[in-house]
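Consider the single chain below, provided in structure tokens and representing the form predicted alone.
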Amino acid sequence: MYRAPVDEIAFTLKHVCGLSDLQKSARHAELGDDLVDAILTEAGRFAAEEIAPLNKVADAHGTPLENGNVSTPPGWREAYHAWIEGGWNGLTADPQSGGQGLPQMLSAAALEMWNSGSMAFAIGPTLTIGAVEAMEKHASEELKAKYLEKLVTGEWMGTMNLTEPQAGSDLNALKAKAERNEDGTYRIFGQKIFITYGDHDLTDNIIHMVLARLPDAPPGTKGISLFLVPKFLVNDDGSLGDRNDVKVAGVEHKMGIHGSPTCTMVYGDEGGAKGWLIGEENRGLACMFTMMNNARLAVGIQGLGVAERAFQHALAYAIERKQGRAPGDTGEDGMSPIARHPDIKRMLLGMKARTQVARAICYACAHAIDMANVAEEAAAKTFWSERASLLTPIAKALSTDFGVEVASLGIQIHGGMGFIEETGAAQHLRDARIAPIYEGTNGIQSIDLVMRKLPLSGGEHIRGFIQELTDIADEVAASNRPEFGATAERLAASLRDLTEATDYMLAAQADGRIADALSGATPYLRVAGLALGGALLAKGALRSANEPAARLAERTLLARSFCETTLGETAGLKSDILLSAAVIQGFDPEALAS
């Protein structure tokens, strides 16, 4: 059983993260919060009466490959084609081509309550989304005009083929040929692997976005190019013509996201895939860039979603199961139910708090998103950009690392019964297991940030970032509210920590000391992650003044909880930072194996 948190969503959009400020903007000027909680109330309603009860079912059945054609989960064609005249497909897409251009905010909050509903069935949709991203920024008109409109409303699907089975993370390897037609089409060859969703039964076409490279194109990344090529040609009055050149070519057996089809295709048996250029030839990796940025802040939602899911279900468990009796309960027949229990509690807290976490990172990063786009003076989209260019890597590393860790813990909450299949708990944990690793692994992301962020406007923008949250420590401090207890000084203690990896991060790199920073990379990313956390669950703390006395409790207990116990990691993480790189580029792996 899944209720969807809309108002802990709506509150964390609206109180946390921003939300107001963009209601304030000329764009988003029509967006009052009557209209905001109606689109979150049908969202959670959705989530938790469509697709919710699909998501054991999904596991189960998986996703069959025969003659050629994959199948979806029962029910699986009915709930998306609900979803889709629900007009949630379109729901950020441009209003000229169908869409209600509504900000990423409100859509990583769907996105939460659709992938708590269930993982593999949000993510198909999401790839779409991310076509439509790179199609309304790159593609030519006449492409628009062909398929824009059906991407948006989810007749058609999208997909994103990047890898191939020698080309993982590293793009450099990527083999796949384009050849030029004479009527300005490509022939596409080549095989793509992990590709999800490349094949289902929910819609009549797919349209595949593919890396390849053409014959001249320069080596490396700066010789790629992007191409839309369509499971079924399209005829120019817009009806479906001959099967294309691509098929799949088989299906993976995972671990899980099950009900999700991952496919390898093949591209090109039969004499060339006909493919359409997106963009500009040799730049297609800044096309496909469109779509992975927002796509790396969908996956950091899909560990939300996953965590939220998944402590629900330990919660509901330890409120039912009844074992031993806790201190200083007087139960009737000896027993106490776990939750009751302090070592359950701490862990059901810890689920909770980590929970919270995640959705006001990923809030944040959207919210950073929306309001790059709303700008209009320069200076304020330059800043805003680089705010979500600082919060993407942390968005999507931290959070999905956090649905593990609670799907994970919703396992020992269980204990036996949670090694058992039958219960459930144990899908939460094999379906968020993927999301570390795909769309940029988590040290692909800490590289990202410390690399590619940390250095933005010569570092000063971390060190304003860091200074933001340092105020609301400092307003914590303030408020003299005894319930903080060590709240303020816990979360003052993790910002000096980040301030000094920081400085210590920006140094190497200043020095050409390169290795010493990618050493401290991974951890780096977590004690940024940790500090923001911390910081954002407190400045809930503090703006539940006019909330429900149960409530402003509850999220006071909530940041103090993380402040006094998680955060106490940041200290060790720092130590780790500036220590631990002479050790680890000492290390030889391949000496172990001789």
The other form holds:
Number of protein chains: 2
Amino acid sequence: MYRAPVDEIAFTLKHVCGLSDLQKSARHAELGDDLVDAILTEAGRFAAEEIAPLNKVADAHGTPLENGNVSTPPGWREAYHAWIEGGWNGLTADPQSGGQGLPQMLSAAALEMWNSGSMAFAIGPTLTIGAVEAMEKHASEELKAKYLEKLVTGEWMGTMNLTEPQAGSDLNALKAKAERNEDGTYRIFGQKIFITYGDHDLTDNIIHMVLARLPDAPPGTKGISLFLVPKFLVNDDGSLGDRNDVKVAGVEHKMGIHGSPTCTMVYGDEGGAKGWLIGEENRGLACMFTMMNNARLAVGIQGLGVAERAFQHALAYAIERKQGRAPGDTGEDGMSPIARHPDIKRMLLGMKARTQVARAICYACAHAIDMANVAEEAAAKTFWSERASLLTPIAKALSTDFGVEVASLGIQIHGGMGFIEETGAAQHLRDARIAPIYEGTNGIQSIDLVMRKLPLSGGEHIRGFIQELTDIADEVAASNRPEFGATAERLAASLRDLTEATDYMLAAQADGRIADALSGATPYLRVAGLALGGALLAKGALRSANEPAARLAERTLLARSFCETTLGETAGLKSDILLSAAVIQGFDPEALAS
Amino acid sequence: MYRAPVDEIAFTLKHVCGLSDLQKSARHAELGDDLVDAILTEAGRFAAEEIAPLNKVADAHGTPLENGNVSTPPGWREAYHAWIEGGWNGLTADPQSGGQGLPQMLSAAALEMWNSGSMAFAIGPTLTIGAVEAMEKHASEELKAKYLEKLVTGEWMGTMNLTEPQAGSDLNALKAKAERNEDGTYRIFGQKIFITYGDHDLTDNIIHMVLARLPDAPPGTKGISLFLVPKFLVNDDGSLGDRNDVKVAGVEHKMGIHGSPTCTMVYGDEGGAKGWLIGEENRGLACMFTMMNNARLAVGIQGLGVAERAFQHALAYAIERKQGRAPGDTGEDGMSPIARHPDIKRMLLGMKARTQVARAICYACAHAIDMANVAEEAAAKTFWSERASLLTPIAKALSTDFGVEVASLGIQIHGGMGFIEETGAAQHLRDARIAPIYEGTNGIQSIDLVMRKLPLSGGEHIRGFIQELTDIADEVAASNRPEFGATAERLAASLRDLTEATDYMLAAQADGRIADALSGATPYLRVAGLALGGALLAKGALRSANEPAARLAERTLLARSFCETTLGETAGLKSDILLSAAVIQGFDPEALAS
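Counterpart to the form predicted alone, namely the form predicted together with a further copy of the same chain:
Following is the full complex, with the preceding chain placed first.
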């Protein structure tokens, strides 16, 4: 079914992504290796035993809307309550609000396992945690006192309400309205779509974070405010009061994550939903970005979690299923497990390497966020904030693309059985397919990377980052281990491609050739992600000298495999970046349709 | 919805893939351009008006099994009967059996359009046509007299029964049994799975082609015979008699093509299904290959058909949907159609180029089959048979991989709407995802290409083929048209990669390094397919000199786009082929699971 790869997760945290840097900080001084291992082990147990068995049931059951209420699949309410009783919801929240104050790295590791268990289950709390982060940073003490602790424990869940039919990636077009009441509260009106866990029966109350415009707000994104709108009003003693004027008008019929209710929400149909301002009027976008930024990493981790699950699923099938005789194999019945056929091995290697790349990049991103949080000196804070900013779009886009690629390979390994829903392999692809889309499409991540992250510190941050990766390639070369094959050369070549592409992008922006930069953004992100991924796999192999010989060999082979096969993409992608602006700008899709 | 691209199809047939070669042959002397155009236009009309509207209904409805009978979605029976009344089922069949004797090229073009209309609808007749081809070549005159005409008109449909639970890609393990009756007929026993259109209500009778073993048959694939097993026995006057001992035991719940019933069939539960031998005892595999070979091209055309539909779907959305302001664009409301954003244009170009590549390769494969059929001299027959053999696995695997890639890009362009089933974009991916699996997985196509097709004529056929493509690259270079950008150089570079990879593969086989050849088979097929695709797009642009200027410009841009972006893959793929054998052979998946 699913076995949590706790050893590999712990190794990646500790030896590839720098968990020990945090353990040396004052804030996390109490986080010893024993505690880390205990947390990972228990999270792994919970994910495998309590969540993973719910995944398929939920896919078939969905989240029906009846009489204005959404119900979750059988077993979900019990699992959710066991999960919050385990304290998992408040892992990273501020201890002052009842959280455990653990680093994002541990949260990322746990979140990987929840997502391997069930992406549709794991996504709900992700939204709650986003609401917690927005409130911790921006809400008044009064609001915090009333809502925060219950959101931190998970007794209540939170949602994010951004999207409207005409306002998806482009929030300028947002129309939801907010009107001031005399008592300092607001009346909220409007329709929101694609609201994840907009309604459900897991908790007694749901706290909606809603973007809306005040009547006198300036146009565009500078006129958007963020409001807290509870499903049930909360009395001063914390008990639940009246139902607020918010309704779920529909639940989407989606390709995947059927266990996650995606709702159309209607606010204010009966005179206005009561809302409370978070942060300042017209400054809602900043609050929302607090929620969204970590949500982007969380979506990257969805790609990772589904990839790990799909890999384990395909591996088990490939070992069990016998067809044909593999070269050099001598089976009694003339048939080998398909896991011995070279082409199946190629696919399994590709799946495993991509999964481990996604893991290392997501954890490295979490590490940067943590380092920015614990940094005491301004220079360090700037450095790690920039690193987190740089890695977030890569973690989101590459991991979710890999999630889709790995899930699709998993179907392929299953052959005809992969297309049959009972097998479960198809669900992984159907679930994974949303992750490159939401929380900013991967195209938007690429544009964010090129237009906003490359220019950080005048381009010096990205150059320093590439140098760090080059040091790893040099270390591989210096190791002189023949088992690395062409790893060092292929990695160095990809880093040269990345350097050349970076130079091109920075020059294009310096020259004001914005369309040129935008044209190559998607392949640029992939070059950066692949080179980073190859370097992190190689680092894992380099840091395995003291590990059991089988682990050292396995990690070396994995790094070599990725660098000798997948990194081969970067040369073509670099040419694409340099060449495609002319073609893209010469292409007029509207003429095709006429 | 769907508009048949009749102009592009006609151009590709005539000016890229050599339809005129056939028009010069004695067999197709009556096939004038007017007739070709009339056939394409009417097929396009039927596909767009009669089939395309059924696609989404079928996805939601499926093919329920009740009381032992499978029913098809609403409107399908009417559409099927209108389709056979149009004579479309017998397009390529022998005029002696009531067919029209048209070339495979026209059938491929029509099949593209049926598949764009609805892949689940189009697949049914594909199986019937396979049965017709097997019977035309191998069945006795008596059987032909009784069954062939009704299969050619489509009054009855046919099926292919190969797969059993333990025998998928590996038919050695086949267990279904056949016992001789004294009257020369046989009793058939066994279970078959994944039987496409195994039962349905479109026709009054269904003619099953079933592989089974005689009691005294040798083991393995040399002991397999092919039997005709009708659902209803047929009286001597052609009327329907008793129900045969064949039942549908279940219908699969699949990821896609929900309108196509995938059945588990049980033969002989009540004493033996009555069957008639096709061809000779123990020679069934040869008959089955007759059915399967054209079926592989037909599956490639599924990838093409879905790609075209997904492209049109995404293009229409990208023109209609407004979000954000594209560089240089000045919209009144500050928003541009997303089709003007460079990253969306990149995706649309990638979709269109892949679709046209799939079209050109599939039609080129059909052309080779036709040329082998009309060839009068032995050398020409050999040449074109080898060319058809070479192109079939490429057409199948590349087109179906492209079908998945294009459908997935189509979802991405739709953003969040792409994940909502009502939009229809997700269905294209769910439908397309089976095509890389069935009729021989794409891994098996790659192995077929490397192990059986490269060695044809001692490797000279593939070398001559690469030279033909190189001539196109040279012609692009000689054209000196700046609009081609780097097309010539990139195409030539890919062809050098293909040459080097081919040398490696032929040497590996000559040296008996079979595992090395198998390890690189999948990237080899992709290098070959991409280089061929780039060459055919370039050829389309070169042959557009007499076309309207807009068409010339569009085809040039498309060739340039594909060569400057997608062809960049081949350098990395070549390295992969050369390097990955060591890694793959050093990888032991079974150790990972222990």
